[in-house]
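Next comes just one chain, in structure tokens: the form predicted on its own.
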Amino acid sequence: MSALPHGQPPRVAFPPNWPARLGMVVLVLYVAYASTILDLTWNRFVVGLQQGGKFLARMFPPDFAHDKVSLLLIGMTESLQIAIVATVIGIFLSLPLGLAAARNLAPRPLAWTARALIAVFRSLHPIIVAILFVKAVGFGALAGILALIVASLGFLSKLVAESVEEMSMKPVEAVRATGSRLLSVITMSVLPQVIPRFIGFAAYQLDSNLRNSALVGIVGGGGIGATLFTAFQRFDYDFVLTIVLAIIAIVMVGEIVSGWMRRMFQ
């Protein structure tokens, strides 16, 4: 090992990062302060565990009575329909919106306008959007479908725009050099590069909409969420467990289907 030049201080393998340490201290102090403001106490946690144990005890065994299963099937079928319809419409609307938001393809004013619209869609949770649509169009599946379409647009359009911006521009320039119109450029050079990833995004969004269809139903968007909310109001906790198990099963099936779709089109 060669000696260090005269007067040069020895190098430290892991020099202390004082700004990062100070930031961690500030973060810990803030968490402690916020915990006191939010009344996060150990006693409340222990009482909550006891109450949760009693609640779980009332949920077992799950209720599979014939009339309850009929309600479950009706609600679950409606949730599946809400999720599929919202995903399909969201796919068809998000593709042009995502292309318009791509800064390497669309004019700057159009791209920034589309990105601002996508940001609005992404800033609101599906439950909040569902509440707004319930107030606008009333209770039922239409409100849930519209809420999930907005959620799909916020997710899929952003990913489409990012995929277009990351693609190779050489095929685009080659097609443009032939004098083709914009639609031909998109069809011949953009979509072949984007579609495989877009199908994977769409499969994930279908999986997400299957979960969110239960959430929007709780606030009046139809589907199994409405059935779940009614069971809670009636203190019918064994039926609540049946609904929760059915939702878990559907989400797991949706995960398998979305994974199969991603593998098929890779």
Given for the second form:
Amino acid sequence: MSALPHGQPPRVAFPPNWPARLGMVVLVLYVAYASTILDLTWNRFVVGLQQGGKFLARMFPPDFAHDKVSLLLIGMTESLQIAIVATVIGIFLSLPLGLAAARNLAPRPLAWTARALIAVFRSLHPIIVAILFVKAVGFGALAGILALIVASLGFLSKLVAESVEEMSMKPVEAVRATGSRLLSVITMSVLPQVIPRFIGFAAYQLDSNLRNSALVGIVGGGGIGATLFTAFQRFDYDFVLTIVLAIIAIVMVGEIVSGWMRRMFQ
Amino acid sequence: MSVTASASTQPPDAPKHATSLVINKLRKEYRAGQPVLHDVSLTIEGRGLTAIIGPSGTGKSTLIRCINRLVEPTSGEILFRGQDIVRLNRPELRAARRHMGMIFQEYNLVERLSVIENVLCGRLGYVPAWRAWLRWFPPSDIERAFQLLEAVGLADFATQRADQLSGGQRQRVGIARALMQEPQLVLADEPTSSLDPKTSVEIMELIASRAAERNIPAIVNMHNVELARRFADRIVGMAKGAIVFDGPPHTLKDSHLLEIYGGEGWLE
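Condition change, the form predicted on its own to the form predicted in complex with the partner chain:
After this comes the whole thing, all chains and molecules, with the earlier chain placed first.
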């Protein structure tokens, strides 16, 4: 450990990262530019706030009239059914699709086909998929269910594929060495490594399907969303609040249930 | 169904303890033109423990993995139960693998499964996947799994998860899983390299005694020359992808070790 020879520049511990600095400046400039283009002014925001205040005032108190509550219950039940059916079917389909997409198990062409399919499922938001299905199979819960199955498949299959690719190949090799078929190898050495994480993903997907099931109704996919949309159009803002509160309650219950599921299977 | 399929692969007149494994000019190139195994030939008789010693990276592991084709040989033949393993198609290979029990350096247990589930994995060549999924193994298999766990000293651990065991205990489970196959050949790839010296001796004792009891040959890769001398009936020394020594332990001299491992200082 000797001192630096004289005449040499001092050592730099944190060299400046010029590309990153330049990138930051460009980003800030772009945000400023985009805001002016989109007419994002303080004045509009203030006017909007007043408007929002009036809207909120009209929502209170929430409407718990008997006929409204029964409408709410019908819509909610349907949404819940859409979410649960879509999640369960999504879970069953995502396992094979995810396994097919795992590059350490599936042959290349199969893996790439499955990956491409998953990419397509993931590229469109559930609402857009729901619009397509409403056009294809008509209004109602079926369209919503199909849309949410596609969403679940996109999310779950990708995560299955990733966790299969991250798992240890050692037990897989050992089970292969016993002379077992692929299906047994998957059952006894792949799934035990993947399932605990998968249940966490599935619980999260149930959560997100609960939220999205309220959405798909707005475009005609059945469930509480349809009720909500009608209430908006009829300016029944107090009923809108009731529905929003109910959705929040369901999503929170869903979160508790999914957290509980995750803990149980860790 | 699977049982009859396996029985049919063995000629009815096959002698019970004939030569068990013949390796002929086995060659493996991971990259073309760079062989890891240089046309290795080796004949393993119907019983006894054969230790393959040699430095790391010399092809011991590749050799043993070629025997059950966890590694695909480039050329050569491997005769086992009257078949050339190298030429088998997938279903035939699966049928052949059922008769070879393999023990791994890092045990290769399914950590999240219980000890007994891991042992029962040794039956997966015979039990269909849906039954394995439901854990609906034949009662005779379950009974045998318990007996094997007793034999390896882990009867009290049957329902514990494999990741709760120590290294030595895990390797015992690995041995029980291999024996669960009722193999006609045991392949062990560095079974003691991850274990402390005392446990290593216990594990080698277990492998040697179980193989002897069943009258089946065991091929064991190892680094440790002393362990090899102590437990092997025959020692095969490998260097640079070729066999440079083959004989009973007492004929293995320092000069051979020099040839196998190279260098000199370490022998003093």
